[in-house]
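Given next, in structure tokens, is a single chain: the form predicted on its own.
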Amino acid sequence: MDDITVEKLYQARKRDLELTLVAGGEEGLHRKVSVPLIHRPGLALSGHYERFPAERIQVLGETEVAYLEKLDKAKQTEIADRILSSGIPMLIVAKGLTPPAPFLESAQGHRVALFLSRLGTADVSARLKAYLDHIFAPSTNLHGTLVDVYGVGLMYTGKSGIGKSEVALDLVERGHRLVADDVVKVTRVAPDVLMGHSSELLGHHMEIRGVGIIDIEELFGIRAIRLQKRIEVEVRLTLWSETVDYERLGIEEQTTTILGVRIPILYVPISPGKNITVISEVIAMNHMLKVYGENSALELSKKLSQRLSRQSMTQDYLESDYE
């Protein structure tokens, strides 16, 4: 994600954060916010400016304002000029407090947007951090189709024309929900969580070769779509080939990496008469079983191993029994 301006943040979250611009003017709104981090400059107020994170949004709470009010005006001016001239993107004073006059004057002089918020410091920080994490989350666009099948986000990939959209259309007709077709915007919202949603331009439209562009929401209703869904399994559709050794047991799980997050990947061959829709439902249900700690392939392997072990032990006993 590229930098955002203070103005964009203000327009997007002024109601949620209850922000009021009191200094810095129009030029202050043009400053860039480049990192999704917030800082409360307690040490800087006491005169320790070494390693001061000037690239972060600064938030003053009740403790900081109470400390500043105990200082004389000259000291307040010195601190304000030192902080506001360092290149910070913006300054928020929480809890409906009014900062000392030197801060207002310095913010205006250095063209730094200074906001007041009626929310408590913790609320301001939490809400602002959530917004910044969303805005700056790593993202990419992938060619594929994302469908919510029994609550599991299945991401269909494969070369163009292999049938991703047709599979998704069949799933929608069976009551599942389309998230995105053709272009899936993927965002890493947590260290191990990928969220997918459609592009603003395409929405929930789908291209069916031989038919054209269709609108899934208009055709099937609001229950047939989702705005976003966690991507949990990638289903790679491939053309059937006798020379390829496809997975038959499923004991060793294959994975793929998207934006640094590893998720399971299944290679499903396409051949005439093969019901990919039903297979997709089985993939979703089997994934949920694994999430709850049940792995059918491993359980069967254990049972077979135990059965073979018992047979071997029985055979050894019988061979040594001469009574």
Second form
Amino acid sequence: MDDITVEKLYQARKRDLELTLVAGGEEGLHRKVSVPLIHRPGLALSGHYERFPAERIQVLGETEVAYLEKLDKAKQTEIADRILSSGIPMLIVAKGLTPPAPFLESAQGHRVALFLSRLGTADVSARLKAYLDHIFAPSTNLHGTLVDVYGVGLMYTGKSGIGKSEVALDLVERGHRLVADDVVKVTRVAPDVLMGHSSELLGHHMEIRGVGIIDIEELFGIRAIRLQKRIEVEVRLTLWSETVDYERLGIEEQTTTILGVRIPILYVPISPGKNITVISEVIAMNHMLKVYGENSALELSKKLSQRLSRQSMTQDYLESDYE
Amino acid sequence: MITRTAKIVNRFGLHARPSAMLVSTATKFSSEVFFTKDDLRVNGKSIMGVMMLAAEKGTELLVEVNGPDEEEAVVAIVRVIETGFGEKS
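Compare with the form predicted on its own: the form predicted in complex with the partner chain:
Full complex below, order starting with the chain above.
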């Protein structure tokens, strides 16, 4: 994600963060926020400027303001100038406090937007951080179809025309919910969480070859759609090929990486007589079983191993029994 | 892989009918086709993807073709775009 302007942040969040712009004006709003991080400049106020993270949004709370009020005006001016000329994107003073006058003058002079917020400092920081994380989250567009099957986000991929939309349509018909067809916007909302949603323009439209473009929400109603869903498993649809070895046991999980997040991937061959919809439901349920700590393939394999070792013990006993 | 840029010249840009034409042209070939507008890159064989570009007149579309018949494909695709899909410019 690219940088955002202070103005964009202000417009998007002024209500949530209860922001009032008090200095820095027009030009201050054109500054750019380039990192999703917040800093409380306690040490800088007391004179330690080394490694001062000037690229971050600065937030002053009760402690900082109380400290500044103890200082004389000359000192306040010196600190204000130092901080506001360092290139910070913006400054927020929280808890309904008023910063010492030199801060307002300096913000105006250096054209840095200075905001007041009535919210507590921790609250401002938490809400601002959540917004910044959302804005700066890495994102991409993937060619595929995302469906919520029993609460598991299945991302169908595969060549154009292989039947991703048709599988999704069949799933919707059986009561599952479409998130996005054809183009899925993917955002990494947390270090290991991928969220998928559809583009604003495409919504829940879908192309079915031979029919044309249909609107799933209009056709099946609100129950058939979902606005966003975590992507949990990728299902790669492929044409059946004699030469490819398909997964037969499912003991070892294959994974794929999207935006640096590893998720399981299954290669499912399409061939006449295969009901991908039912297979999809099984994939979703099997994924849930694994999440809850049950691995059917592994269980069966263990049982088999136990049986074999028991048999061999009995055999060893009988063979070495010379009574 | 072959990469070309093609300019949308018809008056109403890449609306539904031209999108369908573009996708059917791309689908005739076995090569993979991608279109990019700004930072949005979509599969050229997907009608929804192409419509999502919402490319207006004057847009420089980046065309990427990769596969065994890429040379014929890129010529056909660029031609259909640059002739304005048979519409008024």
